[in-house]
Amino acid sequence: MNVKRFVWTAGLVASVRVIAGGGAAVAQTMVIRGGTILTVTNGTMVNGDILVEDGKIVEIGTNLSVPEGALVIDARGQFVMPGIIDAHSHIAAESINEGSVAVSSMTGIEDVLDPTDINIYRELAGGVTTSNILHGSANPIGGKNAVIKHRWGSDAEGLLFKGALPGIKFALGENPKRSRGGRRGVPRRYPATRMGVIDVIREAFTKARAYRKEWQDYEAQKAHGQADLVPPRRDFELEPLVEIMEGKRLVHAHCYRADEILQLLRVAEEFDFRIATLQHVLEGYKVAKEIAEHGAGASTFSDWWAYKMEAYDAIPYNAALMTEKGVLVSLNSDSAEEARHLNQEAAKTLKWGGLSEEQALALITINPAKQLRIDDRVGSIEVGKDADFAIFDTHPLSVYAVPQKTIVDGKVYFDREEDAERQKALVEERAELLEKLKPATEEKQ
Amino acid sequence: MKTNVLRLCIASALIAATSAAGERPKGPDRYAITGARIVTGSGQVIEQGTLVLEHGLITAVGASVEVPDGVWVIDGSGKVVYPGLVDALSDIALEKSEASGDAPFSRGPLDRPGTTSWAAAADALVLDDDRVEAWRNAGFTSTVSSPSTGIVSGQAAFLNLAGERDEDLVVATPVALRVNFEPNANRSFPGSLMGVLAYIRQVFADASHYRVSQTAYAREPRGKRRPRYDRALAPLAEAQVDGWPVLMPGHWEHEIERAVRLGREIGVRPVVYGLHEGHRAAEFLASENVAVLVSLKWPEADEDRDPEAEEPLRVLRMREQAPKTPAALAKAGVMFGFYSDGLESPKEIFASLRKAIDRGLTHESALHALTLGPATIFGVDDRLGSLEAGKIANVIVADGALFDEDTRIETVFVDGAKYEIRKSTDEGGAP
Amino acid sequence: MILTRTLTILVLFSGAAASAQDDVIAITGGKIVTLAGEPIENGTIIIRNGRIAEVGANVAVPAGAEVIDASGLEVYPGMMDAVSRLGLTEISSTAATVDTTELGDYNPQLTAATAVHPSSEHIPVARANGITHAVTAPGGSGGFGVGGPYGIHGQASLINLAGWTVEEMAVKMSVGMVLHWPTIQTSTFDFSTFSRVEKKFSEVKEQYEDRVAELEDWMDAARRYAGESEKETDLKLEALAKVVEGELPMMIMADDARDIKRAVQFAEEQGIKMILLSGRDAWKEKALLAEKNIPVILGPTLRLPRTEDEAYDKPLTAASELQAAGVRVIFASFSSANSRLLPYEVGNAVARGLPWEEGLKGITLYPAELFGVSDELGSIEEGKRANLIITDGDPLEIRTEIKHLLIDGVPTSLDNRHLELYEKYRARQ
């Protein structure tokens, strides 16, 4: 295919009604008019309309009538895709790693969400509407995740993707075995090898199994009416692990090498649960068969490699090859910067591995939605789903695609034209604030 | 002033200016302040009234109170009388705690990192803290002092700032439990904010479990394994059961919300301290019916900062808007107190208060937040915080309206003992 | 089909170009974007002795020439990564494989080419995406970071991305002296305690001034050295003398507006030629840079804004802003593993207003001019080295595939470690 610059651009520059953006976003009936709709799950509709009510998609078609008072977003000449979903992010949190212990499952990102992190907005400006905020990779079993929507301007609780199945971070390989401590009287932390990493996980689940039994015994005794019972101590380190074994919590496991991936799958099977996603999984292509058999999803980078030993066999064909071998694959960012152009990262799979456009877009929409078990709500443009969209001026798989608007729950949270105004307002506000703060400074001196 | 009190005044002023905090002025302990404007702090202002203080207590207050026989009468004409002020969180009169850098290595929640919940401020008082006198001279008759290091620092005490012995200072103890969200400095558990929050959740869950298992064991020890003794847990369980205020930090709106939610989750009564962005959280706090302590150390730019480095707007906004927090809290009906938060002198405290007043805080609300507000938050409003008969005689006499820049505190009574403030005690003296 | 390895007519060398002295190659039928005039539709390029002998619409193909049929394809000058770490680093977290930064603050005597590892796996990987030659520069971490410690790190070398030895690869052993300008950071991250360390501005400023003074001392010493007729050889001063005598440009990495201004002032006072590297705040000083005619080799455009309140797209729009102000803009990866992403760094700048041809020149002609090799490289013109790429479309576009690549006139393999692993594991049943 001979791809030309601007080949997708119909040359139409849409004129757009000024709409509320930023923190002042308001839900209202909305019609997105005349765009090329990339539904991801049901093909592409040219010159299509989307009707949104109460934050949900209620109709997709051509020449839809505009309800009284509805906001019309002119998307003629533009491309409307589902809001991008980043399955691996560390934004909007005030701490990421509790690396002091090998098992930090008692911690959770939800506790430390920072709704004022500017990266929430910056990523909106890259079309991202949902992110899986994960604990870091400092320990074999890390902390609990938080799936958020990029509702910039809301409070911490308002960011949460309500109803998303909770998850937790695991990590294998170089990061967790990079034994911390060993300085200033701080003892080194176990583990220091991949053997130890796997051991920590088996040990933790062995304890969790005993803990679960302790509670089951207690509940049984209570059911039998035994008096004077003291419930077991609640252990917030082990409770999430019990939830994993009961299928109530998803495991998102940071991993690189094929061998460690395989070992984790086997440990999970030993304790009778499934890994929800293998994260990074840069050598996933080597054991794609085993990953597919286990049923784990794989969330990888487009083309990062060689930044450490275990990333030396990373190949840009990973996503495509795993897809080809039947694995449910997504592309993630792990970076506030990379997240701003996940559409471009997806485009790389057209070239490295030959995925179709729809397959490529699925890597950053419906596939991560499935991996996070939120595909009933987001990840494609379908009637009944959340009205989360990214609107680009040209096909989002082009390097030249510039996000124009990002909509979450039927509210416009990013608008490129408005952003220019916003920037000006910020500059003015800064000047005003500095002026107001001046006398206090002088008084001080 | 009448001549019969003049001599005494001079004597007591000399003592106040030179003595250590512990030495009470020797003299009578029955006074009447007459003809003064009395701001009771409980909603009433008596334009020309009399206040009688006897044996450490207020015995009468009103416009037409008869002066009992044998009291020392102070002519209060042209003076304004207020309840003594409260610094709602400090470490005044406390032994210096050890540096937190030396904290022992901790491998997890069971090592109870940063937890000294058994440590009571009331048991570690020192009288040779210069601030006792400095604060008192400025009208602060009380402070809530608390251990301040670690994660669960310990138990706060409500202190009066005068006494001969340590024990004299204590009005009530414990009045609160102080919690910080500071990770362990030595990279042992918890080494992050989320680790700290997770630890707090666990240790309070352990506390309620401790109470249940100890109670069950006490009821019938035979046939049961003895629950392990844990000195860290009993005070936490008490805080849960008795509804102690649990002081948790939060300046930014989301930090304030986080603290409140965590407090609810762990079954305690949260009182948030800090609040520099509290103006944004006022409605939330009102709806949650949560009281707060507002730091008077308004954020300022670092003097030795890079002049070319661009500070985030967020930071500039907070710096500019923090002083409007008290007015916003008052408007929303949030109960709050003020605390000095490391300010070095009462002069700075009053300057900070005036900033809040400039940003819309009424004198009445300001006074409340320095008197009855904190007294109520810490559960001692039945004994102090306002000028009412029967309450502790913590009283200040000023030569004008309390928050006016040129007003001078002339006389301070703590537990009915009179301290005359000399004009020249500038540093740490009158505001 | 992306796996176009049907380079039947091409002699393939894994990782190296052969000597092409006797071969005559003709590229026919393609659209030739010469960057030296209008594109030629259905043009022909004749390559002799590794150089472009003829280029045009009506050029006859000599008998016996190897013909590369470029019908339906497009021919461009090979891309040049103007600052890379290619050959100097393999696995950035593994110190044993990293040769980017020497000990000590002042090492003008070092030359990148002396440490280039010709069989680095990064070289064929970069090549597979159309990078045919690169400046490889000392300094930096070898990893994701663009910057690196303060100091004079040594001389950068221009290499072809093919050759059995660095001598075969080298186009020019020394193209510039790399200096990372000191900067003032009051807040730094201390990995030993894993916490932020805040320093007083006045203290850091003092250190900054000391360093600038030290640099000035070095330049003075080099100038004295250059002026002395009888002297004991001093390798450091000998190297630095090339800068004061105008033989080498000083490639000054600076990001803060303050540092950029100071560096420009320094270059002016020292009378040396300056190239600004990275330049994250360069847009703030565009008027100064334009006035002083100082080119910028921008760090990756795909970066986060510098400050919380900076426009979200500032790193993307900075290139067009600079270009519009009259500043010469060149792009670079400042990387080894990510050198292949160079065209996308440009593509993103083009999406935000940089004229497409300016962007393309920023990774071909302009860096060649900057490093004094525009008679050799940078455009498709007679007499220049035949470093060419043949693509199925716009080379800045992500999905565009490189179909053929020539270095010094030699059709060079697009094979690489990644493709090999792909094929190996794709075949796994």
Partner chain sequence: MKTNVLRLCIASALIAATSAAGERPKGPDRYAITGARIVTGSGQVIEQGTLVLEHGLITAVGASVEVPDGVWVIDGSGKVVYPGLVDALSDIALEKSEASGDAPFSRGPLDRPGTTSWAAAADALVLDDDRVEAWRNAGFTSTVSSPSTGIVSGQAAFLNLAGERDEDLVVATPVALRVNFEPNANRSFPGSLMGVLAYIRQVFADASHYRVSQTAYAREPRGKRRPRYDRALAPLAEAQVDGWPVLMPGHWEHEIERAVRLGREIGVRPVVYGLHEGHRAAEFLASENVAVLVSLKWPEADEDRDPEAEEPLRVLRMREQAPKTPAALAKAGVMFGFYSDGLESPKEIFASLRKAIDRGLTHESALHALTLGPATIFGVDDRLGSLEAGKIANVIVADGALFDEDTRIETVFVDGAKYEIRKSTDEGGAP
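Since the structure is predicted, the reported quantities are computational estimates derived from the model, not experimental observations. In this text, the rigid core denotes the largest set of C-alpha atoms whose superposition between the two forms falls within 1.5 Å. Positions refer to the first chain, counted from 1. Compared with the form predicted on its own:
After superposition on the rigid core, displacement of the C-alpha of residue 225 between these two forms amounts to 2 Å or more.
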Second form
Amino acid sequence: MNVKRFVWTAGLVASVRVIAGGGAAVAQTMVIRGGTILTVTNGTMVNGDILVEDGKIVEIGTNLSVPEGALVIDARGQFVMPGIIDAHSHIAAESINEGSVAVSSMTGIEDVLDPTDINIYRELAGGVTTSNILHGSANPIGGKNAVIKHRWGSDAEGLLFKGALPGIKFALGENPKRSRGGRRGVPRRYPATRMGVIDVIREAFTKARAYRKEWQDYEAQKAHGQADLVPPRRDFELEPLVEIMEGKRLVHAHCYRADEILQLLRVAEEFDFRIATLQHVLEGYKVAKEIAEHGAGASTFSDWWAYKMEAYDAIPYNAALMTEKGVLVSLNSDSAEEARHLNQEAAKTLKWGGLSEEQALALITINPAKQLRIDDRVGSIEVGKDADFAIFDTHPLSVYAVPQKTIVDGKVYFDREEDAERQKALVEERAELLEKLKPATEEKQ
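Switch from the form predicted together with its partner chain to the form predicted on its own and give that structure.
Here we give the lone chain, stripped of any partners or molecules.
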């Protein structure tokens, strides 16, 4: 049985389809017909068709046959691109900073995901299909992340991008060194300086390395048949750090200044792991060569700067300059509002840096997918990948482009025409209800 409920918030009315038996959307056979397909990795196909079955892309071509009972989406005159991926988001979560401690790696966003956050739907209306939900930046080492798909109407478990490599948030600079400091009656938390931030990270990994050796020694003794062994006490703060050193968990590090970027890269190399992504990384253009040599990705803003002291040296050429130096670059939002027009943020790199259209689109599709290690599933339109698409009425890098439909796993989660119809119907329903209340109101008067 399908049940529809309606969410009213900030003037937006969105319908939520909840499928009995867990809220999971049901994939169906679908053909997207006659659109200009921006594959991102394999060029552009004009008047192309895409066949989707069971939430996967099974065929791309022209004049594809339509299976019986398939949903046909007429995309003639429109542009079909991979679903947009936001590599740095805080939607569907509240109170994301556990700022009472310097290391909060025992906490995790998965525990607080809110599937009813209207921003999930609003970002679908901007073509976003996948987001990396991060802990805040109050801590040198923060909490674990959660990669989600925008399956609006599902429960929290249904949002999770199954198979995505786990990650964790680090932070450098002003935020971790000042967090929870200065309040009357509250002791100032260490660290209070930039060098203290790096010390916290190094000390935490020193402890994690010793903790890993304890377990390695225990497992070795156990393998040799030693009886009556007592295992080491589990430490949920250190276990995620051991996973980092073993390549099982990605580090997403909030940073701004070039000197601190280099400090973090050196600490990572000291403990024999690599930073997956430098987040914000506004002075990345100054040390792009070193970032590329380390193998870190960079997820930056298109043109945000001067909103605090450590952002004063940011420039709009940052993404292009790092790209030219061989860094894997993405553009992110860090904002529920910004995420609704990441296509336009990507377009700015054509002007500020002269990137090609394909390079610009890669900044919000295949590049963040690679940074999150999910590029085998999403980020481009290829046979075998998840059927995640954003369909625009004109080229998505145009300032005039408006998303018409957003599809996740072969299911339409946003349709602009249907949304307008629902809003109109609900406005009419509200008017009818108010009209019915009039006699009672007049009688009281």
